[in-house]
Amino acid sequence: MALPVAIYLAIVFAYPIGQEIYLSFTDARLLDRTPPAWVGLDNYRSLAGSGKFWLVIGNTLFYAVVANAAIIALALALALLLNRAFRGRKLARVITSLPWAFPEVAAVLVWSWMYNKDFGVMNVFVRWLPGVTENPSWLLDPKMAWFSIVLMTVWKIFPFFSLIILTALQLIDKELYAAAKIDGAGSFQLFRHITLPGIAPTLGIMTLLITIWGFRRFSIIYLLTGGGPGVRTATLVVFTYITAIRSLNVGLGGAMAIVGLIMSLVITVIYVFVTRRLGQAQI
Amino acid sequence: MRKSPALASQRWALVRKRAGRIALYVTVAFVCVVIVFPLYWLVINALIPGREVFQYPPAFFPRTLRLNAYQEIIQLHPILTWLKNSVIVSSGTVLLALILEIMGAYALSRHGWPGRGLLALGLLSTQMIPSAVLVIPIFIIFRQASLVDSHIGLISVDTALTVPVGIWILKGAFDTVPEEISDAALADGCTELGVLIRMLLPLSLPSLVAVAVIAFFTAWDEYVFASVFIISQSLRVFSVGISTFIGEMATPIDLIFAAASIFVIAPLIFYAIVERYLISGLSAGAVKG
């Protein structure tokens, strides 16, 4: 029964990756009639020598660290909030997870309008802050563009992971809390010694997924800033797309794609190694 | 009259508890408002008269609301065709994905065969590959198989994108059904297919709902493949149709928001209906990993 599924996935994933590895050693161009010529490691060499490429790698890591940290922290905070008993909790759970069901392209449409320098509603909010006297260039100034991308990413992504943490929280045995309270544990101790260990495996696998999904996230950045100004907000995926599909340089784009894949693989290997060490292996 | 100290401390505890409650409700309300604001803003901007869209500062609670924008956008652009195509592609993806996910999850969960761990790792590694990398090689295969510019082609790609996660979640659900029970059923002469259909699937209903929802959203949301693979206007799906409005100047912005809100409302309603299954459905997979 696994065979048809494995074959199906191999056609969609393994074959293109093989193709991509091959193309990364050639000078292939999109829409080119002549067969691509073998150029060895030239594409990788030119990447290593390209300042733009290292800027993009830096962007990718920056985006991964900042956005993912914010997503995890907020997802945990929201899950802890919704794990408390109060009236209307179910409604709050539906409302807070709506961004997950909000289609990405439409989300970009409304956020880019909210970020509009002249008419965007974000200007109203930011000018409530003391010291802000003019509308910021939400998407054109590199620093602000990063802020805008991260803010929208967090809004779109964290609710789903909050749901996942919430499900893990609700599976923790309530009697553990009762027993610890009798022993005089404070709320921080309860969190540290019961809640955190209870959701640690979920947090671990979640962090891995957030990271590798973050590396391949495309639409939000590409549609919001197009990677600009210049390539200042381009992550590796966006830069790969620009190089391979817009500039038609499939060979060089292929090399970038392979670098991206290696980054995700390294993260996964580290994850597997750490969880094996901690005895919480999930894979 | 003097209050007794015991009574005072009791009353103080009550006040603190009340304050805690109020703080909790205020926090929850604040979080909800912040999270839901972009949705509110989308709908409001579709409902206010066009010229008020360019009013700064914008009105948070506009006085006049009307539905003209919806009428106009439906006349100007083939919104209903996009909607129909998206429904076709998303439903098709849900069906095909469910079949493949059930097969894959059953194989991973019930049969001890060599290479199981490898397949599991393979599933995870599919999650590392961005669509932008897959799109050209798959386009080339599909061109040879005449699957370009067809809904079936798009459905088969969208399915592949969602299947790895779905298998993972469903496997977790199947794992929670003890092997002894299904073995007993097999010993009583029930076929493997019988065990799957009569036992595992009903017991995993919430997880089936969860993976169906994930498949639906994946297809509804998918943009990269849909923009490259679908060439005919008449086959275009909503996500690509909507994206043509980003950065263009010809269509009035309130009309764009009217179109976008149609695109958004469908999955939101769907989500609100099935949400309660989702929590328990995800938990089986989330815990097992």
The other form holds:
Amino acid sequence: MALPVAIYLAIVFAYPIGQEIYLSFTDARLLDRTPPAWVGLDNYRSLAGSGKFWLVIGNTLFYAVVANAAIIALALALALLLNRAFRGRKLARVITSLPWAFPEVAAVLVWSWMYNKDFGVMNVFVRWLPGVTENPSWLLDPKMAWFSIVLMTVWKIFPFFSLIILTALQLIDKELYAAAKIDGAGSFQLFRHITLPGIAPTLGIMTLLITIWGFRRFSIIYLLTGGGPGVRTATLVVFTYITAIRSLNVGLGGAMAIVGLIMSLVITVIYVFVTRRLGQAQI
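For comparison with the form predicted together with the partner chain, please write out the form predicted on its own.
Below: the lone chain, stripped of partners and molecules.
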């Protein structure tokens, strides 16, 4: 009974990954008709000695940490708000989920227009700040480019996870809150001892998914900045595309892809280890 699933996984996952691992040990180049030559660890040595590669690794970790922290914080705050009873709550849930419903490429193109230095609408908002007299270089200055990328990422991603957290909140037994209030618990105590433990498994899975998705997120970064200026905003997946497709160096790009795969596996192993330790501690 497991054979069809095993065959599917072998075709869809195992074979492409195996092929990528093989190419990472060769000098394969795109559009080259000659068979690739085996170069061993040369591609990995080249990455280890490349300043650009380590800059890209730092960019990837920075993007994963900052964007993911903002997404989780905003999603949690919105879920707590939507979990309260108020008039128009259903409409509010629909409106807040709209960013996730927009096609990603179309959304990025709209945001690119909003970030235009000459006529972008974001210039109107930033001019309200005291001391700002010129339109920022939203996508050309590295610091502003990272701010622009993170802002657009948070806007696009957080509604989906807020709905997931909201579902977890509604599964918590309301009698627990009633009993705690009778014992004199305040709002912070209710959140700390009932709400947070109740949604902790959901937050854990969500953090893992956001992190892995952040490592492989391509469209937002590539369409906004192309990884530039230079590679100052390039993450590992964007730099892999630039190396393997635009520069035609499939072997070196394959090595980068394998490094990204290893990083994702390490994060997954850490998550599993931490959740098991926490589960054992609770028992």
